[in-house]
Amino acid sequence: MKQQIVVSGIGGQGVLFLTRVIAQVAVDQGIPVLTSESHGMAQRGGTVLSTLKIGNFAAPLIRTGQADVALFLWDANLPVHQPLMKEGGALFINSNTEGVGERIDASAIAREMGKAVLSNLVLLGRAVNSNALFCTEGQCLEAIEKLAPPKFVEQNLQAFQAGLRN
């Protein structure tokens, strides 16, 4: 088992406790993994990208051209990061425009349940619906429940489901 995925988006969009869940489904699994975050001088609304190597890797940067999966967070960052997709590899976006890739409209329904912050895991959700990725849905709401805090437990749980049904 192989998969390379990009996790793509701005400050504060929950980027990397996206990749946190991901990665922490390959642990529960036994899975190796490897991850790398670009977030630097990003702070809050600036580009943040995170790539998963699921599997026997050597190294946590995916090259251009490599990339099975993609979770945009903010499709405004497809013209820098959409080039490290394979070419057939899917694409999931955080959009409420017509283009590339599959398209929710996460913010929308993250803000319908009170939180916008909660896109990212509507859109993994849609993503594992998909079945796009490694994860299955169970493994992926226990690796939430594992990771969220204790008094978002339930929100980030309800987001991820309301992706999976969406």
Given for the second form:
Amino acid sequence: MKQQIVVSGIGGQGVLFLTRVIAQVAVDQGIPVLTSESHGMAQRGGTVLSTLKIGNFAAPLIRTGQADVALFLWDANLPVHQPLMKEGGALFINSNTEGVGERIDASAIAREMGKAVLSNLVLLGRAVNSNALFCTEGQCLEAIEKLAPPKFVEQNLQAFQAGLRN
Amino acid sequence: MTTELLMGNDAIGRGLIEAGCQVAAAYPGTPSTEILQSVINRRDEAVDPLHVEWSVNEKIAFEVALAASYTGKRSAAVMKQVGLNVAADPFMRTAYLGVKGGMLTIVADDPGPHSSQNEQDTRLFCLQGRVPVLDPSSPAEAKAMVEPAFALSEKYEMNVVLRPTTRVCHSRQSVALTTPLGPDRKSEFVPDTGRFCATPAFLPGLHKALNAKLEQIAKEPDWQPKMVEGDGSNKGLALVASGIAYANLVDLLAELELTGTVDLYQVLMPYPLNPDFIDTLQNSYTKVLVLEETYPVIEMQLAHPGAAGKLSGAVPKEGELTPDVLYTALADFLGLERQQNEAVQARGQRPSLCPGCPHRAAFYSIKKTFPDGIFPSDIGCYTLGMNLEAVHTVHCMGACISQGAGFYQAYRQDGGATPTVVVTIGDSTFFHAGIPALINAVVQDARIIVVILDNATTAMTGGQPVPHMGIAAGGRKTKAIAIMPLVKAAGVEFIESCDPYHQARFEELLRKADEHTRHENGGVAVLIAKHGCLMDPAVRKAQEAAPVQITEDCLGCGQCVEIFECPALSMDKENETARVDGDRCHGCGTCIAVCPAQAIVEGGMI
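The form predicted alone done, now the form predicted together with the partner chain:
To see the whole picture, the full complex is given below, headed by that same chain.
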């Protein structure tokens, strides 16, 4: 099993947490995983890109045209990061407008739950529901429970499940 | 043995604990910061007593670790590449004088650069300083190198550098943990004045000994380039790579189904490079592709007539060796087709100060009060004040006050009116390198305004403690070194403090400060802009307010978006009005003063 995944957003949207959840599933399944993430100034409201390589890889970065799946938390990043996608790759976008890929207004759903930052897990739920990712619903629930701060576990699980249903 | 998903920096931190490191000192800086944070978080896993500290700057961190090593203990100094410039003085001398207990200097480089003022290569610094340097290609390898690096350091009594890069530091990988060692060493400093106080008379001898050691280290069997032999289908060709470039190359060869078709070398220790390895490449291969970040350190030492690399122009001389860049270099070397769709160069949304950031209010007031001012600034989140046109220079840690003084002196000697010079410096940077510069400005009678942006943390790197908070690494309580008496002791006679959220008051103080700098008996003026960082949940909670609202009076002039640049404000292009992103606005209200039509109003308390 080999899968290359892109997570794209802007600082403060929970790109890194979403990346860690997916990576944790791989670790729990005993699959090798490498991720890369942006830190420092890039996080101050600017564009943030994480990449994940699941399976037998040596380095975390993804070459143009090689990503199997992409999760966009910020649709304005599409022109910058969509070129990383393979032709026919699975594209999931948090957006309230029409356009390419499978779209879901994850921010609106998260806002209804009282916290806009939960849009990251709503989008993950949507992608898992489409069977685009290497992982299952149950495996993600387990990883979220493991990684979320105890106070917010319930809320995080609900956000993920809201994504599964929508 | 357990396996955990670890960030590269966390893996290195755990490696220090596993190796029995007892003193670790650092100054935060991306991409190195999480290394010491990891040691702090994992201190309970250490067998022996462990001292960790966020030092005031990198030179001090290095000297603290060095002295601990003189007592026989294992120690580490941690910094980013430009931090090594600050620590350069003791670093260069330590190469000659050596260490006792194992000492690692962990210097994280930032090819790209993603979050730095340059792309300098620590391996080249090590070549110049004659210090062995190790170049890990992954989080797991970086951790695995720590203990043997300490052993190497102890065998030769030399400081050894571990040089991870951004893509190693901030990658995550499943990493195997091993049981931490407890060397249980008691401090035992044996004075050796000829060595530890070496005067110039001793130095030629020490230099000679250093050169002899380097020759031996170059041949240490455990640190030789690792070879994966090809099947002979590319006879006479070799690939040589180090660090993350090696890992990227491995993936690229697999993707192109070329694994095992060409001889491939991974260089673990780029300096000192084994002369036998250099000979082997010279004698066995007509063409060698050298892939390394960021400078041609290996390529230079190889001096191979058929080398393709940065010196020959086959590999770009700057920037990260991303998989796309590597592909082109490899394709040219092996005679493959270049890729059809070139990588997109766009960068996406530029970084900006967070919604509600007190620095934004301070910068807006500074620019508004002194539209023709000169604004030297420094390294930190507040560098982003350039988006508000209130930052004109950013050089290196602490340079802003000295630069401000330099601007003043240059204008003053022309006679006539001098422009107002407003320097901005963060609280952490002030302690790091601002104090000597402030003293100098006072002594040289530089008439400048220094605004210390005090948000009570080192925000850019994720919130490490600063000396005036009374908290040390790991939350330990310590003495608080207040900024104001320090400024006073430096001879400054105008010192005021104000929350920049209170814009009218802040601007009034700026004008008063300007008067002071222009008064016959005046001098340097210091204004402390004091408001906590909003990344701190406690600060956010204490000022909880509803998002601001845009009324019908909005003219659609865009000033609040363009000039104030708060990420919570944007233009609604269809309706030609400003729009508030309720998810991001903290209701700080500092944008209210910006609107010429008074169309931004408070949202009312929740």
